[in-house]
Amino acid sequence: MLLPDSRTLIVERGNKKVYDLGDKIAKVFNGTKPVSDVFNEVLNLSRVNETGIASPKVLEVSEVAGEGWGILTEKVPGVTLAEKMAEDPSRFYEYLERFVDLQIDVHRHRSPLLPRQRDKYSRMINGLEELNATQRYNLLERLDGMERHHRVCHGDFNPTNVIVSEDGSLSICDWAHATQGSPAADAAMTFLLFALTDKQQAQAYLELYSERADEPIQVVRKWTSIVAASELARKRPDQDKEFLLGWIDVFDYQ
């Protein structure tokens, strides 16, 4: 993959850089990113494309000279929903309604070949060095007791990953953590991502999702310790470790 000199850096985070190439988007990883993870992300996005969910189409995956592996996708023109919310806070709840409805629509889809959410969470919890054996055991017991579902879940659904086009249509990007599993678990992750910056917005999201998805808030909350542990296992450079550890409350279900 050759990146033109005219490229514009959109975001740099952890082990990746995202460039605007005009009519395409390039996500370029450095050498610390396992090649298998890059291809897994491409496979996830391709399978999501096949469901009909509005998402950027995969165009190419190849090495980028002097950097690492890169993924080239079509560009969906527009701005993120997070930008819209920040530009006009008075419309936050209006935007939140569209956000929740979009997530619920995603959860209506199935993709049998996506990774299984339960297997992924189990693997991530087992690898957590921050928790002792008893804590990991309790989390895995809770995971095993949760109701089983096989719906498409984004895994990192937040307003920065929703693109609003000029005509108002919405598309979803960044499917690296997509799985098939429980919509309530996906909602629990979104709740935590909101809570990282604004607890009031997080509560508003949770109440609206519960109402529109007809999902008890208690079920979503039961997933929070599990998804907090999985997020902790990702070891993101900008991760709020203490915040996540605070949500892993094993005493709730001992």
Ligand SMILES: Nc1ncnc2c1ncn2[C@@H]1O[C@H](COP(=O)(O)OP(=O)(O)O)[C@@H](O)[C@H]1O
Contents of the next structure:
Amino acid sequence: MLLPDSRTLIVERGNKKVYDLGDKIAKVFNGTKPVSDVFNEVLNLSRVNETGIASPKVLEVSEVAGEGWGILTEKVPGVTLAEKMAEDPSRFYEYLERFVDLQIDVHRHRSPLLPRQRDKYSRMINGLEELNATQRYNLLERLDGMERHHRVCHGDFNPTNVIVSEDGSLSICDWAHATQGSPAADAAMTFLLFALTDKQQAQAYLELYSERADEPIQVVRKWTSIVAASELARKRPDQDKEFLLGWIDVFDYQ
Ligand SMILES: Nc1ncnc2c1ncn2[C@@H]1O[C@H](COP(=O)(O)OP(=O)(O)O)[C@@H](O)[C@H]1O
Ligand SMILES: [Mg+2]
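Let me have the form predicted in complex with the ligand next, following on from the form predicted on its own.
Complete assembly follows, chain above in first position.
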């Protein structure tokens, strides 16, 4: 893949850069990113494309000279829902309603070949250094007791991953963490992502999700400890780690 000089950088994070190429988007990873992770993201995205969920189409996966592996997708012209929410805070709740309905719509879909959420959580919990064997056992038992579902879950559903087109239609990007599993677990992840920056927004999200999805808040809450623990396995800043540890209520077994 050749990146044109006219490209503009949208975001730069630890191991990747996302470029706007005009009518396409290139997500380019540096050498520290395992190639298999890049292909996994593309495989997830192509499976999601095939379900009919509004998502950018995969165009190409290849090495970018001097950088690393890159994923080329269609560009969805528009702005993110996060930008909309920040631009006009008085409309936050209105946008939140659309956000929640979109997530519930994703959960209506199935994609039997996506990775299984339960396998992913148990793998991540098993690999945690922050918890001892007893705490990990307790969480894995809790995971085992949760009702089984096989719905498409985004895994990182937050307003920065929702693009609002000029005609108001919504599209979802960033399917790196997609799995098939329990919608309530996906909602727990979204709740945690909101709570990392704004507790009130997180609470508003949780209440609205519970009402619209007809899902008891208690079920989402049970998933929150499991999801927080699995998220600990990712490299995050120390303050986020403290926050996630606070949501894992298995410390009485220490
Ligand atoms: N296909 C796309 N069309 C339009 N904008 C996109 C597209 N893909 C990504 N973006 C923009 O780039 C940002 C980062 O891309 P994303 O895939 O979410 O990367 P990250 O994994 O770093 O969050 C998104 O928040 C969005 O603003
Ligand atoms: Mg993203």
